[in-house]
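Below, in structure tokens: the form predicted on its own, a single chain.
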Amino acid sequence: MACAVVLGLAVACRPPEPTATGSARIVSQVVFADEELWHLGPDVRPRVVGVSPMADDPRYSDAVGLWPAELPRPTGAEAIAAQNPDLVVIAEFTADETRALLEQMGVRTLRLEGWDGFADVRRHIRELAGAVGAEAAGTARIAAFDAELDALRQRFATAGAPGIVSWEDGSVAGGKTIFADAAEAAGFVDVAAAHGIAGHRTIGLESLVAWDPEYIVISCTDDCTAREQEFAAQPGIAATRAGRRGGVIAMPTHHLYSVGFGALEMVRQLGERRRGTDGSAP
């Protein structure tokens, strides 16, 4: 049997028969999969032979502390192949050369694509669960997501929805984003979406000031209160309703940019902040 050679190093030959889904050795290269593979339960966890290096990064991951330190965190096709996986979970932002080399070696990949809202969270859970033979656990996980989301919607449902903008170095999140879905669930109107923006787009500070949103969401990694105060005092921002009335919300990055269950924490924080600011939520 011929063995694939990558960067001059021989990779172990793989058996000709495909491994059963329920016994596949799994490597994750996506934070979303790092999180969900753990939550798919004890039948799946022992088969995970590698997670992404980002799994341990508190700025982006809700999987910090879940996977044991001795579990490999491989980077690149060569290191991934060394774990002898049957399935590697990647995404559209995974390097093309990594994907190509894995396919040349006969390693099955699951490519998660599209992160445009809560419907994609459900779809990715379903795809991942199906790929690892944990369909029932995936169905239960989706049900739990929807139950928590429905409870948050009911908790923060009010008459009148203030405008909100997610802002990061000039980039705003419009319609067809997880932020837009989270904002709606928490009782807000995504101002960027209302201006016809879909996805993430860069705009000028002048446009943000002209929109004059009641709330502006920014990211933070440590002292979120200080970050809010600093941003609210910036020229231009200080003139907006958000800057004048305590509507700047600094949110930890692993919630603001979550593409999984962490987005529910974004809903919760947005709704609670609105209630604390204007007293409109029940």
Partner chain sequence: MSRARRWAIGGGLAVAALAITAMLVGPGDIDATQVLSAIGRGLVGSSRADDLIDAQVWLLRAPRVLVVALVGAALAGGGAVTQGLFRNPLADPSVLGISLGAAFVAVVGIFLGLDRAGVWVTPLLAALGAGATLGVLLGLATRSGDATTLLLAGVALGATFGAATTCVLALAGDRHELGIKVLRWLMGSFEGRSWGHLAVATAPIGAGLALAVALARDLDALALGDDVAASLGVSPRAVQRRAVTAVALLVGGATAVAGVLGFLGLVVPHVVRWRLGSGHRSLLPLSAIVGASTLLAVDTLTRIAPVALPPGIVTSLIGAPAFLWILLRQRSRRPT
Contents of the next structure:
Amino acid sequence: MACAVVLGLAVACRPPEPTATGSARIVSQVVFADEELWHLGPDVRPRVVGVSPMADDPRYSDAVGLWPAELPRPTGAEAIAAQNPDLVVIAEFTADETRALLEQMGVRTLRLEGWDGFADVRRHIRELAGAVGAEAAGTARIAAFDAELDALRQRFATAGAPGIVSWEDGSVAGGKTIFADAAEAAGFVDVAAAHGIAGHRTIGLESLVAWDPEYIVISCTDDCTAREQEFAAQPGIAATRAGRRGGVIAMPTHHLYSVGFGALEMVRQLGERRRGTDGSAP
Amino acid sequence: MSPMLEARGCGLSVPGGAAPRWLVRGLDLEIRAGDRIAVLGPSGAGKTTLLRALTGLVTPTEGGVWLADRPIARWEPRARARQIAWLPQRAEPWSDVPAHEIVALGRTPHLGALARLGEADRLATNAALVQVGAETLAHRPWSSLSGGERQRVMLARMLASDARILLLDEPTAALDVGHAMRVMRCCDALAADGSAIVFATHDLDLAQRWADRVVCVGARTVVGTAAELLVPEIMGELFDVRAQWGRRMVFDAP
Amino acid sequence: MSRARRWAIGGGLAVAALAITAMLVGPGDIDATQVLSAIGRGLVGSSRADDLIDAQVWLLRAPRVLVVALVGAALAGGGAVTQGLFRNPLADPSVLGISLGAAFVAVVGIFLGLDRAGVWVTPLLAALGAGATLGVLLGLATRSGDATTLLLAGVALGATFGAATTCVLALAGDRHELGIKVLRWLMGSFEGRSWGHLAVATAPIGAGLALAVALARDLDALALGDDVAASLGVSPRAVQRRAVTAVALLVGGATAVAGVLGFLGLVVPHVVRWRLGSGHRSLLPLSAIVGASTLLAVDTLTRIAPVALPPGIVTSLIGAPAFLWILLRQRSRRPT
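I've shown you the form predicted on its own. Could you give me the structure of the form predicted in complex with its partner chain?
Up next: the whole complex, starting with the chain shown before.
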């Protein structure tokens, strides 16, 4: 019933025609777009009529406090349609039904798919900027990303890259992940990737210990130091090089799992941590 | 000689309507070694309930049951079970066990918690199987046994307990005349050996042939010798039929 | 030598062989000599937590192997007791929702943060959940006495607890870590089980197994029904109370330490009974032994498998078809 009303509403007030500069009413359902739409500049911001509820979650978002509180945070097809958007940025995990419903109503959707590394971050910025008609701002944003990345690379470039594993309750990040690129930029070797793992995969604790990595990255949301100590003392972990030499790194989730600029902060923290523990100067 | 088991002023009732319905009332019954007692009555009259009360499974509404001069409820259950064995009308194992395992259940009152069977238990189990002529069935699974074979295995289960008071509920109901005869002969031999036998039946032939005393469970509870009670007047009243003496075919085991 | 004794010896050897295999295989290049010397160091207490081989063999593999064996014994033993108690071969802690009841109460405990009070909290809560579920089922079973009602009630209870657990997860919503922790647990896992876990599980499972074995005679007596048991001097009520306690300890202890593992309690006692008869004297210890070796085999497989498989899924994947096969085989053998 409610759905029918919304559908009727959507048909009654057809979305305004896209202007020459791109979509007029944009809704984001992805943290990455919540962040990037803001940074694409003052030309794009006023056209955003809804961001994802996760935008305000400091554990996953670097856009906390950017968007005004009165801006809607719609979830689900109904709430999104109620914003009368002409472009909805959806995620890989957005339900296919939602997408189909939106497209039926004539709403354009942009699905950001594939996060296999920094190349995909650039690609997604370009796609997003193109979809909202802010190509120039997108190019500038990509350039800023690369400039910062290059600076970090140079800062952390050393010989003899130590091994690192990202470990989340059994799940490791192998090759073709943002983490693998971040680790490489910070001067590490992704051990999971070196063992032939691509993407995220679950492995046993025994395998992790057998790999004996010099660094293990885990996630944390609060009290990261305590998490680090607790994890490093765990049976098995305590015997690894990471456990013995202070190589356990607890990193806030909004850096560790960022698929945007937050990944650069991950590079910076990883690199600095390495300089701190193995004493090698840049 | 004092009775092995005794009912004193025993009354059994079931709840029904405004007032309880009495199945048995004012029963005085002394059960002694060698007794062969038939509990007679129409279906649903309360024969099974009386046997259960004598076994100690139900508490009489009034009066009581005494085992060797002590109220039956005051006996430790396992000690009681070593003296009284009960054969229900129907009992089925829930899983398909070999016959000898069923028979060995009769040894339960003699076993420790771990159910380890000793030499005495094995001997008693085998003896019981031989007694009912079921030794060849020992390793057969329950599901493969016929009705008559099952009843013999159950009888052996009862005998394996070495109890001297045997209460049998319709022991021959499922059996053909030949098997029924063998079961009753077995009971006879036990009684001759000093056991007390009480069996419930609605079969007048069976009672007439194998019982010395009779308990009539019906509108009135009457106890007497077989000669006194197995007469057309009393049986006619008990089963609500017209009864008379006549000629009939007589069976005997070869 | 009796069949039961041959089985016991064979089963014991299988447990030992599987335990040794489990200690020898796994990721990392550790040869048999290194494993043995690490075990030796562990046994004399000179094992080092910061030595890589010691850690892998003595801190990861050894406690895991023992936890797996213990949980396998507990679930199969608990299944045997449950089947004997309900006089029904389909009665099983996972089928009847007992495991899910245990999981639900434990998850509520984790949600409320009660588990931080001590390592014994989760096993205790899981045991309470298992016991309470079993109590409800027993109440229903004694009132209707009908196997179908019992199984349907168990399925309904299981669904209720499953839904309630999901509900708690939904309430936990943004507590991501909690959600993952609970989900992993519901799938059943032996990942990273340590000596601490073993210590926590040993007391309830040990007590439960001892209680179960001591119930042998009384569960046997129940084979022909409550009345026959009573006539044999065994009080059905007393057996029920003790059996519920035993199953609560076994399933609670196992669920607390390994999560929900299905079908083991159903299939293992069934196979043992089918091959060996149903005397609980041998059924209970043998179910425990066969359960331990089965779960050891399953867990070792999942450890060396190239992809990470939750053991709970594997037991169900193997258990459910095995059960169907047994069922069909038995039916075809039944005389018409």
